[in-house]
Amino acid sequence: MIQMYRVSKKIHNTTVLEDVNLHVGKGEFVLLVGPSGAGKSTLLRLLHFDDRPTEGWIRVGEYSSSALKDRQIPLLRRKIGIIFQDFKLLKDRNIFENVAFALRVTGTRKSLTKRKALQTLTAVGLAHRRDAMPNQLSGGEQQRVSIARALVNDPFVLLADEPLGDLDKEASSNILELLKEINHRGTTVVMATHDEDLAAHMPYRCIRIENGRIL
């Protein structure tokens, strides 16, 4: 499902990952586990293909990085979601046009845009509250309008950096629910967490990574 072999990545000279070996199979739920900076964000981004290694090689599905064109990029985006920690709304479109804009990207027709945003939407319990304003809702609901932004075009791999970052207890407890019952629904997570405490009380692989590398 996902590859990476010997990757290291630079930014301004500066080496953010290094000589990094992952493995992840279909339907795993992994925890990238370590403090700030020290390269998991700029892993995921990777994963998404934001970026390029700088040495190595990387594969999603059937997709590597060695022989990836530009033009590919936009339809494998398609079929990997991700959620941040800042959530990233469109911040002047309700909670319905901020889901239902993954679809229309993609050229979804109409119909079918609206059937799957108002599914996705119902699925992480906010049907209700679609013709809200992102700064009408708490914390825990636009990440909840996060993770269905990122569902709503069935991705077979979901990344999640600090999903739980910016959220009270209540709220963690509650994303963190949903990432486990869409892992059981068949889709791949992987997650990444400053949070020791909640990593060692997970009962998923744990990978650390400090200063780059994965010990």
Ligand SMILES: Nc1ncnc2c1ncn2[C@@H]1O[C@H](COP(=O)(O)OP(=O)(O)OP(=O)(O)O)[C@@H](O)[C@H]1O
Second form
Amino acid sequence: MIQMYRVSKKIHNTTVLEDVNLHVGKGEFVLLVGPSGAGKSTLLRLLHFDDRPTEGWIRVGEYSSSALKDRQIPLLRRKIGIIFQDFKLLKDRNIFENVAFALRVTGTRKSLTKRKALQTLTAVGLAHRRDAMPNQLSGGEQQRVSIARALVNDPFVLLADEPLGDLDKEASSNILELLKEINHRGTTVVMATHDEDLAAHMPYRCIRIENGRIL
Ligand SMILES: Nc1ncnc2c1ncn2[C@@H]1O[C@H](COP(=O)(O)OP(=O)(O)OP(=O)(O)O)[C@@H](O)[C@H]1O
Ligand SMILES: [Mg+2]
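Switch from the form predicted alone to the form predicted together with the named molecule and print that structure.
And the full complex, kicking off with our chain again.
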């Protein structure tokens, strides 16, 4: 499902990832664990094709970085959901619009957009806040909106970058349950975390990364 082969990534002449090999099977839930600055976000951005590797190749589903044309990237991104470390919600649009926007850009019909956006907001328990603006929500609620936005296009892969951020225990466990459910429905999940303790208590495979290298 996901494969990285000898991937290196340089940013401004600094090597951020070096010789990364990794394989994630269809339907798997894996944790990408490593300290701050290890390269977790960089790796996820490469899997979302927000960025291209400096060396090596990446395959996600049927798409390979070596064969991918620039014009195919928007299409591919719709099939790979991503939850960013800092949410990246549109501040000037309400919750409903934040989720609906992800469908509109794909040219989805208005009626279907409304139905799917509400359905997804319901799934994350936020349909009742659909008219609220992002800054009126708590961190945990904003994170759930960003999950809804990542899921509304029915992605086959979900990339989650520190989705528990600095949420309290209850909010974290709600988000975690949500991710597990998504995985149970067949979506491959890759979740980045610096939280060793959390990783140790989860029944999932851990991929460890440090200084841009997989251990
Ligand atoms: N745009 C950039 N320009 C220069 N250096 C960068 C850039 N983005 C990332 N880096 C560097 O690459 C390294 C890896 O960064 P990355 O954000 O992938 O780490 P991370 O594992 O996600 O850390 P965190 O847990 O703090 O989010 C860091 O040393 C960072 O300073
Ligand atoms: Mg990061």
